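To begin, one chain is listed below as structure tokens, in the form predicted on its own.
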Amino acid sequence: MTLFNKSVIAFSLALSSAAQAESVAIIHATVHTVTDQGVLTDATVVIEDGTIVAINPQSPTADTIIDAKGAILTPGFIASMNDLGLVEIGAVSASRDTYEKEADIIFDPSLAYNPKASTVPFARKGGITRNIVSSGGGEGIFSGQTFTVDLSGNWDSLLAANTGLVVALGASKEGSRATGMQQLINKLEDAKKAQVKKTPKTAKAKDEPSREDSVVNAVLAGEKSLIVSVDRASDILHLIKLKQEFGLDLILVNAADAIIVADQLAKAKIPVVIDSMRNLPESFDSLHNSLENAGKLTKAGVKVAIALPGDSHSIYALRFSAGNAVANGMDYDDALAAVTANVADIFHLDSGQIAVGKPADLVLWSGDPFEFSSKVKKMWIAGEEQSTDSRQDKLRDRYLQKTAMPKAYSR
């Protein structure tokens, strides 16, 4: 290597460490930590290197200071269990990856996430900075594997795939709902068994376990979340009786009947994550929806995140939804948390809140976040700074320029 060609590795190698280094101060913010701190006024938040190094320093010291000038900064808002990233356009099919009837225990879906879809930005402009990716399932109860991202659009916002199994039980257009909870009853009892006639002096080279059985053999230990989509209470209470016998890690989805065994779920330690929206009964199984449940379960004990389960179009509107329960009785921390620290307990992410050490995902409000005429002033996702700017505004203002020629012709 000539000294030429070191010297400049060396430089290269000094620059890119200095920009690794960069730190930002957010000064005079209202910052709601959600932690035990509360929320804290007149703060100062310091970041470097993508992470939270300092809380209100004696002397802030930073390579760029920004005035909130009391503006709120919370953490990144957390998604979960919708299709980002895997749909485009819903009435196109070939931009569609979500669903796959063929969908089973070892379906990864993260296989087809897109970080470049137009819907990421959109998700951004509603404080959302991380998500945890369902797929819409298959023909069966399995409907494969959750997988995590951030919404930086990076090409490496992949945080983790293969998180979650994800369970749909309940009702079926045909047949009986039994068949469902025996499936799943069937598949852990069975891993189960085999796990005990495999002991460490039988276990053989060739007996590995397949892929299906190594994923539920994760969740029996439980390494991988069982994420069950469900609503009526009877189902419910099946599911409490498995995770008591299997010692699984259960999350619950939708549950609208969760209202009415709120008591054993969080004596069981089951979290629940609801749309806070759903106000109808959609079916038999869910005619206990309403837009009270939210608080009334946070305040039964049950740990609640506030989603949007389904559809990515949409999840920009995740702060609406959390403001809707804080009107219809939900605790205002209490909804934050559903949107950012419970999100990150429930699906063990090390997020969503304001801490030293904690990946600095923040977000700087105009106003209140739940409030909707408030907008993102300032976004960062690991302590990079994010554009807010969406597929939306710039067709928004290609349409608003003026021009003597029809529309069709700005650019």
Given for the second form:
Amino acid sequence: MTLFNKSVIAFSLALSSAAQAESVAIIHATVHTVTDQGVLTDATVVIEDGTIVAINPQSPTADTIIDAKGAILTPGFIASMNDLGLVEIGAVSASRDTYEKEADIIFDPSLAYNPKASTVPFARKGGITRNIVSSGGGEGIFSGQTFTVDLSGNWDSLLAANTGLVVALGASKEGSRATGMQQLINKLEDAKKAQVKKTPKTAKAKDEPSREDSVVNAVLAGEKSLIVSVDRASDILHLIKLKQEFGLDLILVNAADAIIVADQLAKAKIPVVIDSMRNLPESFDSLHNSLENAGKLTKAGVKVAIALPGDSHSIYALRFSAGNAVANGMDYDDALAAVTANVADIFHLDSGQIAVGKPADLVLWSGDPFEFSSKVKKMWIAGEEQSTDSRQDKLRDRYLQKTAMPKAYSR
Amino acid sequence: MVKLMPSLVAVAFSTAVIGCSPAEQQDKKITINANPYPSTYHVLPNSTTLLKNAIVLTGTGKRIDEADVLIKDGKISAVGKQLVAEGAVVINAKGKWITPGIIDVHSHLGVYPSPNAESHNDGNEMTNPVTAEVWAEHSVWPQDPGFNRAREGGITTLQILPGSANLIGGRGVTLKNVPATTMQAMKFPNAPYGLKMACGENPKNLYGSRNELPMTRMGNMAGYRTAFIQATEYKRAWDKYDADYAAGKNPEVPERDLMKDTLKGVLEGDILIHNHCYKAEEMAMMIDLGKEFGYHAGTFHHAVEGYKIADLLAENGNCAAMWPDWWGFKLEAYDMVLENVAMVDAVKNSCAIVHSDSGVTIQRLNQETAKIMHRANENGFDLKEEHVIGWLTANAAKSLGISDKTGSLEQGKNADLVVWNTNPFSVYAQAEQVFIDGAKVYDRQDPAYQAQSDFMLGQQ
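Show the form predicted in complex with its partner chain, please, because up to now only the form predicted on its own has appeared in this conversation.
Expanding to the full complex; the earlier chain stays at the top.
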């Protein structure tokens, strides 16, 4: 292999100033492609203009060459269904833009997204490059819509808004869960009926669908995912029927008891987003929580994404959840897919794999990405190299210094 | 002067006579039973056991490779190389790691059990800023499935604390993590009681929103001080009663007060303080509060800002129990650093602990510790497994006042230990066997040693 290095000198300078137009070749890497290619040893990945342009090319050229010395290169990890960038501090209401009481079908939390939140660089420490954000809240079953961001922290890091409609079903503090399920069914049926009525002949200008109906119509058309947070198997079975009846792009989140209807889920091609560390019977909806569920669901043919749904402050630890899934029976490659390619597939992102044409969201690890002993050596989001320095590091460094003056004078 | 002598002697003599006079008989001496709900714990069936050829972390800072551990009569009999014991059950532990049993100083298992239901919310007596009269042990549901999950993660001992809504929330209890039908059967024999206190946002927010004191952090301090002033008076009344009775008088018995009983126990050093307290400046004031009333400020739990006052904690003999990475849920948890525990630990005479406060992370305190060890080592520390295991064992035992009984693999200590399938600070590590007082209480390979809660039995 001949490799033309245009600027060997720029090697160390290129760290944070890698302009998009520059090309980077990562050589001698152990590349987990998370594609059918599997793991490539001593491989080269070339990125240019934010995209992966070559893998093991015959004669690659690159402005910058990075010798991985055998280190593991993976796609950037993708977190999902948390409130990253919507909350600085949970208990400080003025820093919290989630759990809006009046959230409804059209609620768009992306309007509140703050790419400069201190949670963003901290999440990058865990090799996370993209995220599907969801808000939660709402007095009814609808909590608004999801949006997708990259974790560059740049002002333009919002990639797509209003990507999926979020619904929460299951145990209700007051009254019956049947009401929630009924609301969802009615909403879908009513919208469907309205569509049938509105043939082009009878449609009039004033019959333009409302904002709400537009969202439901997109769900019915399979253009927008219906993302349902649910745990109990009996509820899941109702949802499987709904998917089949209305042709929904259905995604289940949490799904503690999915394991006992795993075959039905696999057959209906319904993916699940689960917290692989849940193993307590937290409620009567989740008696089958187990550390083994992620692996067992995968083996049953269900597409699994591992996530830390809810809070976003410690999503950097997503990789450890994947490691625990492996420790409890999940195939290693399946676990890696569950934090990369599967998430991308489930939420329709063009990401999560190392393949030509994919965005250059890459992480170079010091060791096994699932291990505590390893760390992110380098990471790129759309080809741009990222820092993993956070406010936490600055605090640590300040208090590790021995100074005569108060710490407030140390930067 | 000389003339008066005989009469003085007579006075002294007559006082002595009055003391013994049948006419002035003393009532029965009243003493407060400090232990009305005693432990009924019994060691489970056990035998002499020899674990061979493991990597042993003693909990005292030592690592011994290819080492054996001999358990006899429920105690650690020896730790060393090539031990022999006639009639012992021999376990080949080659390639495995053995550590002391893990101790969680901050758990709400049993008082906030699974399933999380209204009927089970028994951990926080949120009816008064000071409820020193409540005892967590009176809320413990021994069937909480979380006890079993925790045991599978190597937890052999745990302190169950009340929640943190109150300035003084009530007594905690230290339990052995054995399956049992009653709380008493889990109670760690002769472990001191703990008293839960809480600084900061929780009490001020709860009572402030009810327009009660405390509404502010200064209100918090006023609340603690008021309670300890009352306790000081109460202790004085009982001390006077005891002294007068001992002097032969027949004093009136002070009125019994459950709340003040507990605070009196603190002032007497019998009950250890466990203080939910995040912020550097507040921990410093709580240390001074202890000095003002003559008790020790004990262990700070959740000490997110412990690293800012590591010297102060060590100088005053305070343990700090911490998470690796919980933050951002409250303003007082904003200044998290991943190296907090290592920074608190780095000071001479320190006592750093990793705790859970969670039914989930209690199952992997080894992993929580691994997060800290590796992040700290990336940033200038040189921490080894044999050292950091102490954050979960020896230091935790010290915090609970049971370090003479457990927390390390030393001759004579209770044989509380965990056999791990690999380095316990790997994400892939699993506890394979767990022993409490030399009795096997969990075996990953053997369903006979996998306890199941009544609650989970027969669920479909």
